[in-house]
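Shown here is one chain on its own, the form predicted on its own, set out as structure tokens.
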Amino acid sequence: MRITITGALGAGVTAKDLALHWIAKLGADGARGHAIEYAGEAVRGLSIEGRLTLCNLSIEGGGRLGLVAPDQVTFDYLKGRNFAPKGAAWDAAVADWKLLHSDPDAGFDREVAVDAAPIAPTVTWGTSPEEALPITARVPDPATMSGGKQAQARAALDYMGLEAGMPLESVAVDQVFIGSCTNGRIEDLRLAAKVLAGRQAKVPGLVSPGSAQVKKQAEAEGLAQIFTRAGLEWADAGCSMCVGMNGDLVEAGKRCASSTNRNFKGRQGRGARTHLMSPAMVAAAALTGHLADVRPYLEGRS
């Protein structure tokens, strides 16, 4: 299956928003049984970190795996890293990797086209990654849906404590979480820190880097200090609140803005209510105490 994403992502829109957008469009089983190749200008414009987020979330749309054909962005990322070939071996490796792409006349079982331009920062409102909408939207009305989707939406709204027609930006949160294998990379932390720098969070939150290496790098860059000065807790690397590990839980009935990959019932703790979004959007929710559009908070910040 090939998902071709044309155009460019707008300001404040990330790979996480892109993934939630296509999953909402096709459904949580929209890519069931398929290997997904991501292609198009928007994908080529992503960093390796963004591509990893996109591929990581393929399973949330039913995919077996996600991949992006290697290009110069890939080679630049790998060059000089531990275990990367050196010298002539590097040149030979790159020549070999350049062949790892689909042929121009390759046939796919399914082709999907997505326009990146209209995609806005996106959040989930229900208990599946497919139950996602632009932050500027309202909680949907199950009565407008058909078949099993209607019953699923009613159950989701009941669990999430939401009412149809509510503006998503009016939904208050009790806490926030930035982290996970999906969105705990250095690029994610940099963008969230850009939103939070010099500002104060209105709700408590936890920031858990995706690896020990990322944690060390974030501390060296001063990102950890930005989070703590904003009032958030800087934690060790790990799964943490993504799956409610090591005591990092969301209490029953509490609402969490989270950069993780799943919002199933009880995912962050029994009775926890999880809204998925990008790390930058989580930072905006921390500042406002409710789901919020991050774009105004990035204006003027290069």
Given for the second form:
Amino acid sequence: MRITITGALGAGVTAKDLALHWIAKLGADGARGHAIEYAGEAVRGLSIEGRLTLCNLSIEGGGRLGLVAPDQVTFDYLKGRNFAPKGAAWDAAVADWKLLHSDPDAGFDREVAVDAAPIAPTVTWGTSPEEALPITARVPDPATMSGGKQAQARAALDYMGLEAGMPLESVAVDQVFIGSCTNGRIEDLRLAAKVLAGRQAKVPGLVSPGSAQVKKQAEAEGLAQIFTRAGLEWADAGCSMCVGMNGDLVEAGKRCASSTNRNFKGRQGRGARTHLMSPAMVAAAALTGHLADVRPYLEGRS
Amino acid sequence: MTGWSRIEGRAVALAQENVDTDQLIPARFMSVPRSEGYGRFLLHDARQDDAAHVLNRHSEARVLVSRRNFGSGSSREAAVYALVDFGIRAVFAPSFGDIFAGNAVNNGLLPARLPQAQVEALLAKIGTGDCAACVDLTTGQAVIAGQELSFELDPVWQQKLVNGWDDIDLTAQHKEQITAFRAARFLAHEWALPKT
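What I would like now is the form predicted in complex with the partner chain, since the data block earlier showed the form predicted on its own; can you produce it?
The complete assembly is shown below, putting the previous chain first.
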């Protein structure tokens, strides 16, 4: 299956928003039975970190895996890294990798096109990743849905403690979490730190870097300090609050803005209410104490 | 693992979409050794919240009927363990989470696809009770609540379930070809050779 994303993502709109957008459009089983190749201008324009987020979330759309054909961005990312081939072996590797693209006339079982330009920062309101909407929208009304969807949406709103018709931006959160294999990379932390720098979080939160290496890098770049000065806790790398592990739990009935991949019932703890969004959007939720559009908070910050 | 060709037992209905792996077994139970059995963790929170939950009333159930995208979520194999240890041998639904379905077949659990209309009819018929069920892997036929059904079953999955094979058993049957490929591959792509 190929998902071609044309155009360019707007400012403050990330790979996470793109992924939640297509999953909302095609469903949490939209890519069932498929390996997904992501293609198109918007994908080429993503960094490796962004592509990893997009591919990681293929599972949330029901796919078996996601991939992006290697290009110069890939080679630049790999060159000089630990375990990357060196010298002549590097040139041989790049020559091999350059062959790893779909032929121009390749056939796909399914082709989907998505326009990147209209995508807004996106958040989930329910208990499946497909239950996602632009932050500018309102909580949907199950009465307008059909069949199984309606029952699922009613159960989701009940679990999430939300009323149909309320603006998503009015939903108050109790805490925030930045981290996970989906969005715990250095770029994620940089973007969240850009939003939080010199500002104070209104709610408590945890930041767990994606790996020990990312942790070290974030500390060297001064990002850790930005998080702690904003009032958030800087933790070790791990699955952490994404899956309610190691004591990093969201209590029953509490609402968490989370940069993770799954908003399933009980995922972050029994009775926990999870809203999925980009790390930048989590940072905006931390600053305001409610779901919020991050774009104004990025203005004037390069 | 022992394979199976035919089962008879009771079937129950779980009329939900997207029954995900976190619901099937919350992560907090996954540090328990499998030898202790995972059946008691199956749909733990839903069963604890509702004493009259269908699985609390029918602990002998061997077949489950549910809605679309059953087993969505992660590669959490423990979700399959919980079903298998509870006694479930077959789940009937319009669609399954891909990774879950693969895990299921590796562990002797049949993920059987049925058209949505048939599933809805079954759910209506079974309701909150239970019914008799019979599933035959060799013919791809089942009878649930008196309904005769043909389900889709990939031939490789059928072979694995009947023989009790998992992916490693299947792969090990090609050991010679794999060794030969590996040698040739490293000759042609020397850069990929692990450095010792």
